[in-house]
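Consider the single chain below, provided in structure tokens and representing the form predicted alone.
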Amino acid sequence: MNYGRMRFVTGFLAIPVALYVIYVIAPYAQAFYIAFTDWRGVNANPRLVGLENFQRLFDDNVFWKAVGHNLILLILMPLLTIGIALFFAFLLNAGGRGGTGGVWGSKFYRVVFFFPQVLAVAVVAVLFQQVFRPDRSGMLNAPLIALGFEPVGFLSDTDIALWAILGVLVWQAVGFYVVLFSAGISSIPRDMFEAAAIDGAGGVQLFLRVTLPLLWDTIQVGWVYLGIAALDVFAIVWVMTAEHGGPDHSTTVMAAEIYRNAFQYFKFGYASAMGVVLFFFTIGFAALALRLSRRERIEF
């Protein structure tokens, strides 16, 4: 064994080593000791109280609320932004005539498709609070006042309320995909597409059976991606929403909820149970994906 090219590898791992337990490793386990205390963030000498706060979870309904509606995003915000930008990604750099190339103007389009993904996630929710407004000043529903119709509450109705968030989600997120995808197809040699067409395939068999194998790996990454953020979203949520999570709890989520519990009640101890939680929905989601969506990997 070569022990000088050991002592070299280790010298330059040591100090990001270092700072990645420092930084992550340390908070996590901060976090989880946290969760078996009562502290609420002032008190220097948090008193252990075992499983307490994690027992209390199993009787709070807003936070089995805001789980509902975590899961009901990470089901739908991934199915949708994926199928958005696959469609999108496709026609951009195989929709053209005999799947050779992208339809006219696509490298503008690419631009357009990915421009969400350069505002900050708070404009993007003021932004889209003023879409949403229930007046003439909303851009939704200035022309169904226009026409005579009632305005709809996008965000003051509990029915409404968190699909009009998912919307936005959506809406944020496609841009990134399609040019995530773009660069995957785009990876694929145009002689498979070529032939395809030469066989007969038409558009939908392009994508069916060329596009979308040979895509898999990426497709398999962004659903993770895309789980993770739909467990994570807060910024959207506390920023667009009535009572940062309204109206009734109606587009709360648990990130949403841990924050209130710290923050504004105080109660740390409490807080950091519900973060352990969504840690390990988070660890368990990503490992359930990957195991589920694993298949034979295609060379070309």
Contents of the next structure:
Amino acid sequence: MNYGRMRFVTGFLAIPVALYVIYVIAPYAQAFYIAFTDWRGVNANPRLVGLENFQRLFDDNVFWKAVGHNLILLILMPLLTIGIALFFAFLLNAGGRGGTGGVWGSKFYRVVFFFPQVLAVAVVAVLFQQVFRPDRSGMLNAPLIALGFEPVGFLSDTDIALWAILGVLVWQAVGFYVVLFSAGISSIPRDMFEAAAIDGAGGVQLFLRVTLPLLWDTIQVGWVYLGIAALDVFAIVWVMTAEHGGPDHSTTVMAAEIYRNAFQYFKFGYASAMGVVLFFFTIGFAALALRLSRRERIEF
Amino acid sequence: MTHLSRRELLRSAALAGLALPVLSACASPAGGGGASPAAPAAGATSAANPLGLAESKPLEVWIFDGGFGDSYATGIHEPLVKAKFPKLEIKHNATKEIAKTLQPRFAGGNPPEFVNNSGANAMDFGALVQDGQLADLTPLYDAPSWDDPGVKVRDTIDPTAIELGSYDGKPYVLNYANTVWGVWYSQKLFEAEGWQPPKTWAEFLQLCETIKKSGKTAPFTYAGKHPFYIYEAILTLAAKIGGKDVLKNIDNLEDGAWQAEPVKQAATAFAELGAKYLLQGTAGLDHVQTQTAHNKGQVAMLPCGSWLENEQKDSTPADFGYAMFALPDFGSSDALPYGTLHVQPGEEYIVPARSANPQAGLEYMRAMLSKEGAGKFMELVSTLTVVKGAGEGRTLKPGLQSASTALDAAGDNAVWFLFRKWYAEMHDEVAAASGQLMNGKLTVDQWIERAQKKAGSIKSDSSVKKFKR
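Please give the other form, namely the form predicted together with the partner chain, since only the form predicted alone has been shown so far.
What follows is the whole complex; the chain from before opens it.
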């Protein structure tokens, strides 16, 4: 590498790296320090309290509940989203007669599926508050009440609320992955489908033996994205649920607990300790995802 | 006409009082972080000018331009002061950003004379008090009242307001607006159906049963998504049964405060209400949705604070006739009598101790606490004030009138709790548990256990500053 090229590369990298250090690395380092203090946001000299915050965190039922919810979402959200998105993408691209095209009206569906992705998260949350309303104004409950059933407390029943959140997350995410997988499928050469169809493969076999293996890379990317999203889900939970993660902490997630402790209780030390734990969860997930995604590529 | 002539008299007396030169110039040391407030050096006092303000120096007024706007200051209180002290120059200001605008002036040692330190961007009272920035309001409360020189200001206002505005026993903050909580209903509906506001808990349950059987409307609801609305009622009832100390112990995070029998009785009573008489779907509705249902006649009663009528003014039918009743007697051995109310003064005003003319700020407060000042304020912004009987002779909307009557009737039987302000996490935990109590997912004992556990964990958390009352 000659000197000129070095300078060229350094010139390009300097600013992004500086920004990254100032706005990402430095706050992380600070959070690690604050996690060992009892700082409440106003004092100029935070007091070091050692591992006290972490000890308290260990006994904090609400936080572990939040961790549990994140884990449930981490497993189920990618699974459901990818499953549904794959199914739709297959129908849109290769589900037509003879496996050569999409089902009738696929161009229209493709646009419709993408709609939720265009909406801001806050809009989605407010929208679903109305959809889930427990009275006659609720889109889901109105028919139930009209038929004489008890309304379902989608967001007010502690046993149901988390599933309602999962439903909204999947609803919002599916559209994007339909498009992503559609792109993946359309890059698979047509003649592979045709050849398989001529050999007598039905729709199911086309999907399992041709589409899925050739799409594996794209699915893995989707899996990592969705996993990261499942470790967040702050906005939907915070805006949509009662008591910001309620009722009675039944939908809370780590990010919501960090926000609550930092900006509502002004316990920045304790919230930073939660942040540190979340940091290790995220690192752990990333390492796991990278390890699992090491797989041979299929060239075509 | 009588008060006009009285004012003339007072004005001439004020002028007479000004004949003496006022020596308060030394009362404003610039800057400095002295821990004790500079004692406001009073000018010459007189019957007309009991606080001894200097008319030669201006009175700078800063109003928080929030829900109440600032026209009550320019239209009501400033003219009152001006009429009495025509030579006093009043500099009116309004802002939404109290802290950003005024904090530098406090730090610089030339704060204004009068500040409405309210809203999301208010300055921290604890820090101001600690820094000796606030004038002691004791001279104001001991001064003769605006309307009757024979009565001290202290005796014309709700004592709760003085207590809530005190730090370490000294009054520094004037809480002017007042809020009372009760159970709200539509007079029209109650009259049409022949229902009576209940006096005892048994009557209340009976009424709920009658309403339920009528099939026309649900008996009771609350803002299910914000269970504060129901734990407020539970705690008020607990205080009514067991006395003011019940809430004091809870605020002070005493061991066993939540396990006290009155708290248990109150929670049991409301859990029963929740199991039998709630509007369908209450748990999933917020305050706007339940209040709108109330306006539409889908539910007969809900607990709320006295802001309700004003909050709902756009969706209330014209003849709805808001009214409220205090929580009924639970049993014959209740510690506090019928009519006991949860009262919580708010909207804070302060007089900076290091301002050039702090006596003028105090005089301004005295004018606010006059019956005229408070009564017109009530009419204009539709809220109660801490001034006793301020609503007399005013044309108030029915709900405000009802709340005002209840407040006057309650007298000293006012209860309140402060942990909501002091320990946000305590508030959240009690709210969460109360919602589940009303849904039947928590038993009363579990509810008590959770609240007590949280109180204990806050108590042992060294990072959280503890308060006492």
